[in-house]
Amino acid sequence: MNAAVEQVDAVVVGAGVVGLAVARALGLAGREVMVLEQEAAIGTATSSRNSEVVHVGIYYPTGSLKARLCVAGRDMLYAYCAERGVAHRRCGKLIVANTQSQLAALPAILDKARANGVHDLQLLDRQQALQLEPGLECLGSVYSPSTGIVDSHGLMLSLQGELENAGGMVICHAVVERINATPDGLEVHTADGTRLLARTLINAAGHGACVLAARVQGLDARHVPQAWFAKGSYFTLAGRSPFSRLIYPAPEPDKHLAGLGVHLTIDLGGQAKFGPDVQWVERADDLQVDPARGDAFYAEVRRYWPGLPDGALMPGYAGMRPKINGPHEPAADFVIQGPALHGVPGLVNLFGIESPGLTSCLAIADHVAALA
């Protein structure tokens, strides 16, 4: 026997930080909401699995959703922080570089900076850096004050609160089958037998929103992109950290990077860890981290803080980049597709959502609540 449709207003499809921030504005805006995630728990994929960093908006392709919605996501986050009493703290960042070619590049990122409206960088000399971070080794930096951590748990769940607040819930266990658009609304089948009718379906699925998206009957293929899993094993220090900033190597020219290089970030208790590095896998489950890749960290760490002692780092976690572009390819911008690019009524698709995703979660939820 069929089970009963149950109508609701706008269903999103995981509940990681960037959906949750999308039924947050929902929900906020009057919308009943039900978010729907396949896993036990809000937030154990991408958004556990990261450096927690806010980001300043610096090398993302000026006037891309990166770009635009890292800068304006950034004071939205560091405001509400404040606000709900988020753990954060603007620790500053230093870009740093060790090689002639990056050294020579460092004021073209200043210039990339202010493109996208960053205007607080700061260029110093090898003695200014120095004098910051006196364990740093390097020719030259760009400071980044603005730049900070946040709890992503703790956000989530104020999000996760906000919502409920406002009405909405979030339902663990629930696995989309497939998606129906019909003329009445998007029919959502879950694994379990529940049958939704929903008038706004956002696809935040993360690693598997392209999956999902595959499963809307009525979305033309042509407008779902091909999935690649990047993933990034962290090491953690034993010890307190060297630096009470967080240390990036500045990137190479003309290189395409998956990601920015093992750097040093530092949680909010003052533990520091190095990564993530970059090895594009076939599945997004694969979150082993192998012991031996930490042999090369020694190496990249190594040239910004020569002090790194033998066997001081221990394997941490890994992290998988929902990617949207493959190895040989320039990283893509975020997509956010909705009904005036694919047609059909109600349904916004979110591909790609890595880094800066967190940072500009609360800026993707207005412009997806916009859309929907």
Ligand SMILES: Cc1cc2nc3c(=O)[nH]c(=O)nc-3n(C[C@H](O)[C@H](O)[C@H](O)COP(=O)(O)OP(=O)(O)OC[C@H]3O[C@@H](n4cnc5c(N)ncnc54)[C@H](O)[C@@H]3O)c2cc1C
Given for the second form:
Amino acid sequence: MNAAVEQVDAVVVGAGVVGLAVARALGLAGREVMVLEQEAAIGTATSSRNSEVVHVGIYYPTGSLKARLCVAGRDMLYAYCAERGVAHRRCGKLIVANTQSQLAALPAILDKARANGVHDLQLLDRQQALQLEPGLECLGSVYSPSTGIVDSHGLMLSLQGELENAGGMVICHAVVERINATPDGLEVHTADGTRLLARTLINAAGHGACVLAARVQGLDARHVPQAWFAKGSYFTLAGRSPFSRLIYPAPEPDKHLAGLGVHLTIDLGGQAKFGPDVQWVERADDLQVDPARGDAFYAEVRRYWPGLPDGALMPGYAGMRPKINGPHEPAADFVIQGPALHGVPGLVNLFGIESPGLTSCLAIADHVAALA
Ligand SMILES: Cc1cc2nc3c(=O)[nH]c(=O)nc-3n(C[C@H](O)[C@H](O)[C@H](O)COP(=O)(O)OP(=O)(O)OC[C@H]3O[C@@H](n4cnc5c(N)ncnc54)[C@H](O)[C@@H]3O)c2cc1C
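Instead of the form predicted on its own shown above, give the structure for the form predicted together with the ligand, please.
And the full complex, kicking off with our chain again.
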């Protein structure tokens, strides 16, 4: 980009799956859209460092944005992937109980899911679960047939393609440094000195969203939450996956405050991985996997898969949850703030878009487009 001031209808900051989905929705609605991404390519942050699971919407507090946008988003995502040829598979998932307290809590999972609009879960006893997955050890299980996996990069490429067909564009190496709310619109300043004047600005900067919002001149600081970082490391399994469905431990409220427990997911190539664990860290770019964390994985995984051989887990990759709650606080909901809330015309901020943000991206996009 050069130093000239350019007028743009809508600017989206961040080319992760959410920013791209929002940009596509605005583009298809006839808006002129420019996506500004600081990295050299789309989707190099959280959108390529996750479990790639299409969640059905089981656990989130009923009525929360996470619950509503996950349930709506997963249907939209499956339809979208089928229509656009994005690789995905409804492989199903088992939520397994290995203690009496987990077993006693399984019916409540079905109740919560029903309240959220998820009606196809089944309670399985030990034998029924083992019929589906003979390598499993459990006292009982909840089976979710609609949970699946998706090629997140294929999804992002498809969203980008549709955006570009609608006349929009993605500009990489564009670091947005600050934004001024002016009577003429939102003035966007990038690190290379470019200035853009936008009628609408969507802050979909993931880990950078809180920092960027704090740099919006004209936005009251009380609308900007504190950013926290909860790292999740994965360990990959050498050899074939012992299961054809995803395996999740049943929740234990005190233990799984920030994640869903060390679970097994399978990618579309059939590679199994375990994770993510939870490690609160200071920096969003602290993404090295510490091999020593693998020791704790063996014990966790062997509760539901006693057959895990010694030495079978290899350090994989890590993702960083963009949290807006601290370690000892309950998980925050997605926070999506439009002008009606913060009073800055044309500005929409997205904070805390952790899981199930991938699943929900198309529903988040419609929600944001309505606010914009
Ligand atoms: C360990 C882990 C596992 C997960 N598993 C799942 C799952 O199985 N299913 C599911 O539904 N969800 C899952 N999620 C959540 C999902 O990955 C995220 O919700 C989603 O990827 C968020 O997308 P995003 O576009 O908001 O953010 P990001 O992908 O982080 O994109 C934000 C972009 O903004 C750019 N940016 C930041 N600041 C600036 C700036 N100033 N100027 C320009 N560009 C900027 C960044 O470079 C980045 O590309 C998981 C998340 C984690 C961490």
